[in-house]
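Next up is one chain by itself, shown in structure tokens, the form predicted alone.
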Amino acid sequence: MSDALLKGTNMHKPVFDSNEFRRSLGTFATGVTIITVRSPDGEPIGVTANSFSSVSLDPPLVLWSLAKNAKSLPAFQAAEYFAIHILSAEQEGLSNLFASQGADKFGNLNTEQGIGDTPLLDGCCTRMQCKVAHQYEGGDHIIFVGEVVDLVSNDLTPLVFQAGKYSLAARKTDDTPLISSSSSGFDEDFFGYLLWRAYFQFQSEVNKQAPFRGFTSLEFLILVTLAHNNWRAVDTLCDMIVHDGDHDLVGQALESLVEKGLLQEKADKNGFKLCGLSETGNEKALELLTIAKSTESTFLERLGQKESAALKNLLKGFIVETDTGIPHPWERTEGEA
């Protein structure tokens, strides 16, 4: 069609650019995989793909694409039988490794011979043991076509790609919208909301446990951070525990667990005071932690697998991009022993 046609229409004039291209291509997620095989020479070869696809359920065909001058393609087009790994969302440094020219892939790793004798991957969602069909010729690629002849399946929650990046997948709550509109109100679609209702509906569970009853949150929190790392200093459990806030409720809480037999004092060689947890403190602290951890995975369970590995990866990245430097309880901060 000519330009002057064009001006007649609503058509623009079609334009393509290789860079936009690809970036189009990364807003797709997909899965991540590991395409393994054995080579003529006897010789273990795997590579990283995120083209894997499925194409038919009978006869059970998969797909997959291989560049025309990744340096395993002659192995991959000599094989009569190849691997693919779906990897679980654990596997992201093995993704990595199988993505990297030049290393040692299969050095450190337990491996089981397959079908052909090709190497077989573990801890993975799925694995699927193909046998060639098809080849074809793909513009910059070569495409694999396998019929699926064993599968092995785990319920784990697996690892997505999308915008150059490893992502996780979570399904969606029901009945509601995905990106719902912005609010103004403290209402259900208030982030602070979402984050204080989650945890009062947590601490609420996990305060109707017997060996909870007598302790306030401040105190459990003081308990569990001495039991990741004791005797610390007065000044910086404050600053861990209320942040900005009130210290001197954490020295009421400090007080309370001293008269409890919990908490013991002591000052250090300069004359900084510390405190630590006595024995009885640190096996009231682990009772306390364990039943946190079971009400957590209770909580969890509900959610799901996959949604809850999602979740924590979420919360994380809000505590790494809004982190204002506040120590975690593991940590030791500068100046004490």
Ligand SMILES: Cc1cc2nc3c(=O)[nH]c(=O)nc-3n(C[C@H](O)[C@H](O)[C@H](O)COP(=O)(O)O)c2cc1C
Second form
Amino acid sequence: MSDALLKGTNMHKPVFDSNEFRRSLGTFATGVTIITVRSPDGEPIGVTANSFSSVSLDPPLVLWSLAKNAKSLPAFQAAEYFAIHILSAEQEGLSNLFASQGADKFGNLNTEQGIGDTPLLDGCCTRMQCKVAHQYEGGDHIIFVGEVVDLVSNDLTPLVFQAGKYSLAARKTDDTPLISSSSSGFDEDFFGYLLWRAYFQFQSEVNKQAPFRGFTSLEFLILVTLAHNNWRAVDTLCDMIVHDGDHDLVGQALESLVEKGLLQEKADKNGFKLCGLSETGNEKALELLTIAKSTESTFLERLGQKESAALKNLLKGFIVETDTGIPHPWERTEGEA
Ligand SMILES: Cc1cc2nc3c(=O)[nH]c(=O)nc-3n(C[C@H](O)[C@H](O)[C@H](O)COP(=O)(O)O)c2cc1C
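Would you mind generating the form predicted together with this ligand now that we have the form predicted alone?
To see the whole picture, the full complex is given below, headed by that same chain.
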């Protein structure tokens, strides 16, 4: 036996520590599952696991492993059946719940009963009911191999886990340049350009379908903002829409909307200048919103459901990270109550 082998075992002594091993395993992106079982005394039991893997197509076999110190281990070792739920992006909360030892995991959940009275959860990408085929020792875990006896799948966006964090999966787009790879600064890899271009393509499509002509992007923003939340302080609208302290442009857009009969202005009891949509303005704004929503659906359908979820998630993350406190359209500020 070589020096590198541990006495009495066939195992090599690791040349890395367990934190490094854990970190390295985390570089492997996985989905997230919840595995459920009915305990011998009739309790519903479940754990979050990302050790799930496919094993064989014929017969249909899958595996996962459970830590020997998991409270649920005896229930899984005793069971004839278990169910694997591949979680959707909406189920991050459920994943955290089932990863908490001692939590009341099933208290507020509606479950169905599966084979062997196994508790079944809803809203996942795939649900597989399995008959236990084998159990193996696997270091500090027990490996369960299950034969899949029933399954249902949906085309939902899956929850992904990588480097200890939840992620979303998105198809990688080709590395093909949009046009060229000049690097003068204002090129296709410049985030500012990508944001502007994406917005421009979206806005042009909305404008093409708009029920009336001759409104500017600013006017569009004012109309849809007020359609969401009418009678706003002029100052808030200015902060929300131009962001740079130059309120003249918004002032001109407001005047133009008043002239078109779409907007009205008034002062509140404290003298704050407010503006709100007229009846016609409200109708037009709602029409514009409907067109914008349908343009969103068409565009995002082209991109794909999972990519759209990932894109929105990244944009929200970007907005949160770089937020300078500009009010959101659905927030009311002081003086607007
Ligand atoms: C994303 C994620 C994946 C996990 N994967 C596993 C796993 O594959 N095996 C395991 O034993 N524990 C895994 N855990 C930890 C268990 O879910 C956690 O220890 C749980 O408390 C075990 O439940 P129990 O002790 O109530 O049986 C994972 C946790 C998370 C958040």
